[in-house]
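This document starts with one chain, in the form predicted alone, laid out as structure tokens.
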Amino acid sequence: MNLPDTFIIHDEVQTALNERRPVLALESTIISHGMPYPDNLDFARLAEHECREYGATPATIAILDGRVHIGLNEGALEKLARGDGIEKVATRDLGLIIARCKSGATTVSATMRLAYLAGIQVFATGGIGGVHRGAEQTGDISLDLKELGETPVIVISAGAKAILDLPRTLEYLETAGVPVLGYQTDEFPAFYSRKSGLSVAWRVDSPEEIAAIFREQLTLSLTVGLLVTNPVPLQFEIPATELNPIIEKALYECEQLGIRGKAVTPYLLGKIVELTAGRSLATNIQLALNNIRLGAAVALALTR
């Protein structure tokens, strides 16, 4: 696929793609809008380190001054982490941000689309967006779900963010034809928590199984993503029974402040960090790193 002039692929990433070595896409919204500075910069560096340690080349994706970067250097990571003038970019925003030469951190939806255009088949994130609570009144549904229904990329996540309406999120994914796999689990994980009380359609127990399923989807020309849900490691879990009252309090305050749209998720995640005295941030970091390790293993399996 010929890429537009606005794309810059980092030399390390381009070499790995040319040599058909494993590459793992990483989002940048988790850096700019998901964690405070300097924790986010430490995480970004550690994420890329873990990716390399587990055998894949990291390709952190972002838009800087109107150019799409597939892979970032240290200066770019620092700029994203500080967050000055960094927009939160979903698929719908890509044209505008690029045309206006702005800088933006890519969400799950935008990262999926840009990774696909660059020829990267596996993407690891923290948790996907989904159907927000109260969406029957507000209509607030993340573009992540639409993109999963349209773009053939493997997405490794710890389920959907716990602040969402998880049953409706799963219903949407089923309607969109997106296979939802549980990695070594029969239950849909809930981001900070290993269990949600909701079943996944299929369980897989190895990266090779995931790679084989995705290959068959491509053979059949299925233009949907493959969502792999990977529970947070047990020692870092915040059980749902402990977390749910905190989420309810954060949601109430968000409603009282009149926060809407793309500002909702960063506000709620920040509030939960505050209400858990930083414990949720530590869990967020560990679940994201856990997904990166699995993502690297899946990318490696795809190259075999």
Given for the second form:
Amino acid sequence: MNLPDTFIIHDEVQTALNERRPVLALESTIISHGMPYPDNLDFARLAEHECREYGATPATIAILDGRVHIGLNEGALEKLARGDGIEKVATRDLGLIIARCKSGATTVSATMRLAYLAGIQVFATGGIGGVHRGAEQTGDISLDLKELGETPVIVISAGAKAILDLPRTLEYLETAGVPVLGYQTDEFPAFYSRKSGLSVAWRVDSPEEIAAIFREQLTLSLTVGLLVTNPVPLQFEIPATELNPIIEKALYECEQLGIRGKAVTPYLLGKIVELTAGRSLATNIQLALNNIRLGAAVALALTR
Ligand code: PSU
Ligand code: MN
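Can you swap the form predicted alone for the form predicted together with pseudouridine-5'-monophosphate (PSU)?
So here's everything in the complex, that chain up top.
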């Protein structure tokens, strides 16, 4: 594929792509805007380590000084974790950030698009953005959903964050034509919790099935993503009953402070870490690592 000259593909990633070995894309907003320093740096390193352990080359994606990096070195991870001058970059911000030679951490939407352009088919994150509660009034719907409806990449997530309006998020995904698969579950997981009370469209039980479904989508030239939802491991989940009052409190304070737009999700995640005395951070890290393990297995299945 002919890549724009603003792209810098890490040697290790380029070699893996050339040799048709499994590559897994990882996002950077979860590092810069989703977790506090220095836990986020430990997470970023562990994420890449876990990916390798499970047989795939990690390609963490971010923009540094106007260059799109597909695969990062240790210095870049450190810079993203510290977060100074690091913008939160969704697909709509890509042109501006690159044109102005700025640095940014990519969200699910931007990471999907850049992974696709770089020829990477699988991407593991924590949880996708979605329709926010109260979107009837605010109209706040994450660009992640639109991107899922437009870009053929497999996204492995722990569902959507419980801070969102999950029924409306699922309705949006249906309208956008995005298949929502439950990995070894019939229920749509709610990020910190394994259950949401909502059903997924289809259940799958192996990485091979996921790879087979994606191949058929490509054969049909369907230009949509494939959303895989993978529940947080039982020992790390925070049950919804326990979390709901905390989410209510975080949402209330967010509203009181008048926080809007792209600052909402980072604020809520940070507030929940504070209100759970760090427990939600441990859960966030574990669910993301769990997604990386599955993502590596799916990337491997796609090479067979
Ligand atoms: N998953 C996490 N932590 C995060 C995010 C996802 O475990 O911080 C980020 C992703 O980058 C996602 C973004 O795309 O939150 C959604 O932001 P918004 O609601 O502003 O679209
Ligand atoms: Mn938003």
